[in-house]
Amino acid sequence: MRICLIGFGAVGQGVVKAISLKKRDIKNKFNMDLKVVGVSDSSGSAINPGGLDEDLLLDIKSKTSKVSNYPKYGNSAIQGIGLLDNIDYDCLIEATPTNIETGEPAKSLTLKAFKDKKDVVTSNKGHLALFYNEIINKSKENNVKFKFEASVGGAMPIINFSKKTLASSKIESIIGILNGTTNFILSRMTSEGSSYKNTLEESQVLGIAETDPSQDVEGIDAACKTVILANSILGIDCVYDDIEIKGISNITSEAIELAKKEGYLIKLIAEVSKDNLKVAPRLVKKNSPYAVEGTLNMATLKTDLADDVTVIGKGAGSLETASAILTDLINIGKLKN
């Protein structure tokens, strides 16, 4: 499988590292030969129809921050959507930053790949939160595969899990923690008794929170994931503006301490059901499945046959997110064989 990767930040680099680590195992187990033939970042691209060296790609990016500095095959004139017209590939991995305003460039990249009859795997949330049905319908019209497990829970399996492992059950609702940054902040405030401001600053120093943390702490990221789960698993036709959202920036250490005394924790909870599409801080019992700490994500799927099923996993991280992307690639490859 010839892979074109657009977006070479933390997630994109994680994908290349994961391919380097696992390509021999994948070849032996699934008879799939993964070959990265093109990579693009804001500096340009590196293109080699015969396949780029994954470790060299990572080294060049680490040392120069520009993939276009790749020896012999680097190109500063071609980047982004232009790469799709300058290389023959089988699957696009779209790993650009989430844009909740327009869904770009993810939307244009995805639709261009579909038009060219190419499969797509994405970790992006913006275009799905804004244009889910349009994008799904375009993939069907062009008879291509479109996978997006990494867009919701990083390494936490939920979309593939619900569609395959729970295929016999009707899923009635999903309630869970879908953002690792806010869970880290609330967990630290609970264990340390620290203020929201100080804990946010600590999480930024540790690289868990972004310099601009608003997408996480204001519930925007979790709301995007709520849209994706509502559409893909429960079949609820909704977009980002349909979600009721409240973040954690007004949570005080005093509120957390009061909750602790009563045997509760405060968590940012996403609820996905026909009656509720909501992201907001809620009280959860200390010993419940919702009492996960750090950057962990979790979700409880309420089903008609299997009762409640809870999944837990790391919701962020370069390699963790890459693991979901690699699984999607393997699933596409298995369908093609």
The other form holds:
There are 2 protein chains.
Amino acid sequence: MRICLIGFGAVGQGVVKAISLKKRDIKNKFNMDLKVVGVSDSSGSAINPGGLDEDLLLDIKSKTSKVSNYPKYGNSAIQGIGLLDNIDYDCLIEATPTNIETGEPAKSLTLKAFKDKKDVVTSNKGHLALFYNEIINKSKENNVKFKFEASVGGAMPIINFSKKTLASSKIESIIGILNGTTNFILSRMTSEGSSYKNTLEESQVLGIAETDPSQDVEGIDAACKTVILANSILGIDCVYDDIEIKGISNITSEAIELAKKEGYLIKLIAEVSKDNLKVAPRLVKKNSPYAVEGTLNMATLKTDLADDVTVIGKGAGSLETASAILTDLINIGKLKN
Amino acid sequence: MRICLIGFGAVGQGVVKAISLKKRDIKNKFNMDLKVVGVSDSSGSAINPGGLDEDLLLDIKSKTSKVSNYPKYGNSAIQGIGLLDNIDYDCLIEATPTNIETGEPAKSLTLKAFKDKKDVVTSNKGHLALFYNEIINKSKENNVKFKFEASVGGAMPIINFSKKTLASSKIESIIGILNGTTNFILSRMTSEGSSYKNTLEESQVLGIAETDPSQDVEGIDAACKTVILANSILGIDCVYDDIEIKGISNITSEAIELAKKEGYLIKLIAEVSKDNLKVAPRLVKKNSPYAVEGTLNMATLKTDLADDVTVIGKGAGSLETASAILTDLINIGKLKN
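Next up, the form predicted together with a further copy of the same chain in place of the form predicted on its own?
Full assembly next; the chain just shown is listed first.
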């Protein structure tokens, strides 16, 4: 499987590292040859039909921050969508930053790859939150595979879990913590009794919250994931604007203290069901599956046969997110064999 | 797919109920026709090559407790292993009670079905804990499918999860709560401050603990599941006698209180790794994935790429366990198509 990777930030680098670590295992276990033939970042690209060296890619990127500095095969003239016309590949891994205003460049990249009859794996949320149905329909029209486990919850692999491991049950609703940054802030406010403002600042210092934290703390990131789960697991036709969103910036340490005294925690909860599509702070019971701390994500699937089943995992992280992308690649490879 | 079901207790009845509820869905979604052609309990059997009526089976069993009373197709002369020579079927669902001394009748039933080139799905732990490798090898020799998700943790579907949803990662160890009864007892002792003896009695009144609770409280049930996970997920060749086992009957309310003060809970934890195969009471942190209460089971898979991923679900329950058996049936059906 010849891979073209567009987007070489934390997720993209995680993918290349994971391929370097696991390609021998994947060859042995699934009879799949993973070969990275093209990588693009904002500096340009590196292209080699014979396969790029993963460790060298990572080294060049970490030392110079430009993939176009890759020896011999580096190219500062070809970049992004332009790369797709300049290499022969089987699967696009689309790992550009999420853009919730336009869904770009993820949308154009994905549709271009579909048109060229290529499979796509993405970690991007923006285009899915805005244009889920259009994108899925285009993948079907072109008879290509499209997978996006990594777009929701990094290493909390809930989409494949629903479809494969819970094949016998109908999923009736999903309730979960889909954003790690807000879970970290609320957990710290609970354990330390600190204010929202101070805890946010601490999270920024630790690199857990971004300089502009609004995507996380205003519930935007969790809402994008809500759209993706609603469409892909529950078959609810919805877009980002259908989600009722309330963030955590008004939560006081007093409210948390009050909840704590009664045996509850405050968490930013996403609810995905026929009746409710919303992200809002809610009370959850201590020592329940919802009570996970730190940057963990979790989701409880309410099912008809298996009752409640919960998955907990890291919501972010370079290698963790790459694990979801690699599982998607393996599943595409299996479908092709 | 023509199904022969041996063992018509809580799990067996759950399977028949689940098939009744879901056979139309399964036909539509997976193009599989599930047909129950034979059912056996200790009274005899009901056999109809054209298919038995699921709701009538459940009704007869609940009203008379004997499946042999099934109108027209009931038979008190044919029972258990004898049934396998008297019907034509594709898959045996083996749901007899676990026997940790001999593994019977599960072992004989399973090997007989393999010899006859039939696939087998089981919820039984005994034969797997005692003879895992022998049984797996026989299934391979006979080129039949053998699945046993329901043997570990009912609706905490960890085996399929490891193999399918986490396909890209190597599972390095598993740490979990694999027994619901002991989790209930320890959770109640923690919330109520009650003694082990009183809490056990309360659990027996509620039907959560059995009259002879030793399989649960002495850690035997969790140890059987430890063997199954070690072999099937981690590839560790081991049997029941290799597991170091310590139950919960010596846990005092004072110990629980002391742990609580320091932010910990006491849980009966199974550890499955190359270095450790053991079941023992251990301290876990509050508000961690290990802190689940009631009869819930959980397991944290420590992986190389995805870091820690946890699954939580009901460890028992008629329909919940049936959900795992039905997913196994669906997976067998997919492999055949």
